[in-house]
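Heads up, the chain below is alone and in the form predicted on its own; it's given as structure tokens.
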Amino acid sequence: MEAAELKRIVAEKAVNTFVKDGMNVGLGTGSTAYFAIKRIGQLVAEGYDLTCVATSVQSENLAKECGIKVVDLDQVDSLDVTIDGADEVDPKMQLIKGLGGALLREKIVAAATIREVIIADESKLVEKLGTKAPLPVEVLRFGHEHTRYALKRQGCEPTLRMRDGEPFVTDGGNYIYDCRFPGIDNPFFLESRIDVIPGVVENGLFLNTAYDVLISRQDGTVERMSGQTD
């Protein structure tokens, strides 16, 4: 089966669970979210009443487009779903996210949202976070170099995430540094020697974020993974 077919199988079946007429509903940022966003738009053309928090200019965007009613996020008390993929779920529900540019506003938004759905196809799973994705961390541009270093002394290898030549751009304004790791064996403590690195907006671990894990398997079906009861 085709990945955009997997994505959208997966995508339209978190939106038909957990979606309900008058949510409050995180649209989160990707080519799996985007199935997401389409599958809303569309309750929405059936008449559901959903007011919407984009976890970027791109899927607000593409929101609007879908007739959603988009606000921003102080504009509502919390998010009762998010729904917004992955690339790459450990067993235990830990995320590596960000290689689509949004992770600071995706945390944010997570942060306020009882219940994150993660939707992926079964190629985001790992044994163990970093073995396939770098790790993102958005930094700021004023001695973004001396940054770099800080995080390279955390055991990675720091590559400036470019487009068209030039720096790759966040909505918040700042860089990322995509950081390859041969591994990460406590994601915790990784998390925690980040954050105190300054010049560090935020990085691509969520931890302990995902309330349910929805994947898409080659044969069609979607499996879920929960770490909550209901």
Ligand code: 5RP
Contents of the next structure:
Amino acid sequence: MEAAELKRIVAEKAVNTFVKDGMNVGLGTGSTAYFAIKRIGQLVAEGYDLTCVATSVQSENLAKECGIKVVDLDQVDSLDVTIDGADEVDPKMQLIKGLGGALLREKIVAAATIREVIIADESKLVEKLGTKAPLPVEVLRFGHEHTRYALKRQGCEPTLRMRDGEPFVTDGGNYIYDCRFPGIDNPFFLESRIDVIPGVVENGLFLNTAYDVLISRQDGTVERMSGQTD
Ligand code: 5RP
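Next up, the form predicted together with ribulose-5-phosphate. The previous block was the form predicted on its own.
Next comes the full complex, and the chain you just saw is listed first.
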């Protein structure tokens, strides 16, 4: 099956399963979350009353094009469900996110969410985090080369993310270093080391964040990994 079709299948399955009329819903970012937003737009067109919060300007624009009501996060007490993608998923449902550049807002929205649902195709499954994707780390522009040295001391090769020959700038106005590790043995320890580096705004480890992970397989079936009980 085509990659886009696998993304669509898993995104629609997640929306059909978890989004109910009247809910507050978080909208993820990326090429898989794109299909979830499109499906949510269809539900709104069918008459669902949903209040949504976007994890990026890109997703907010798409949602508005789809006729979805988008509000600021501070206008809701909490989100019933957020549907978002991931760059890596390990067997314990720990994640790397942020290749789409929205990790900061994604983490804030996830923290305000009761049920974080992650959608991905099976190419995102790994035995150990960091073996396929780099770990994105969002940093302040001020002194970012010094922040880079401190990241490198954690055992990775950090590369400043570029776009059109210029450093990529996030919705928060920051830079991203994509940190290539030879696999991450202890993500909790690594996160604690990265978070105390001055200049680091947020890291792309999403640990104990996913409530459900839906994975689309090459044959078109969708498998649900659940680490927590309802
Ligand atoms: C954006 C993200 C995305 O969820 C992640 O990059 C997956 O994107 P895609 O569905 O396009 O593979 O974390 O910051």
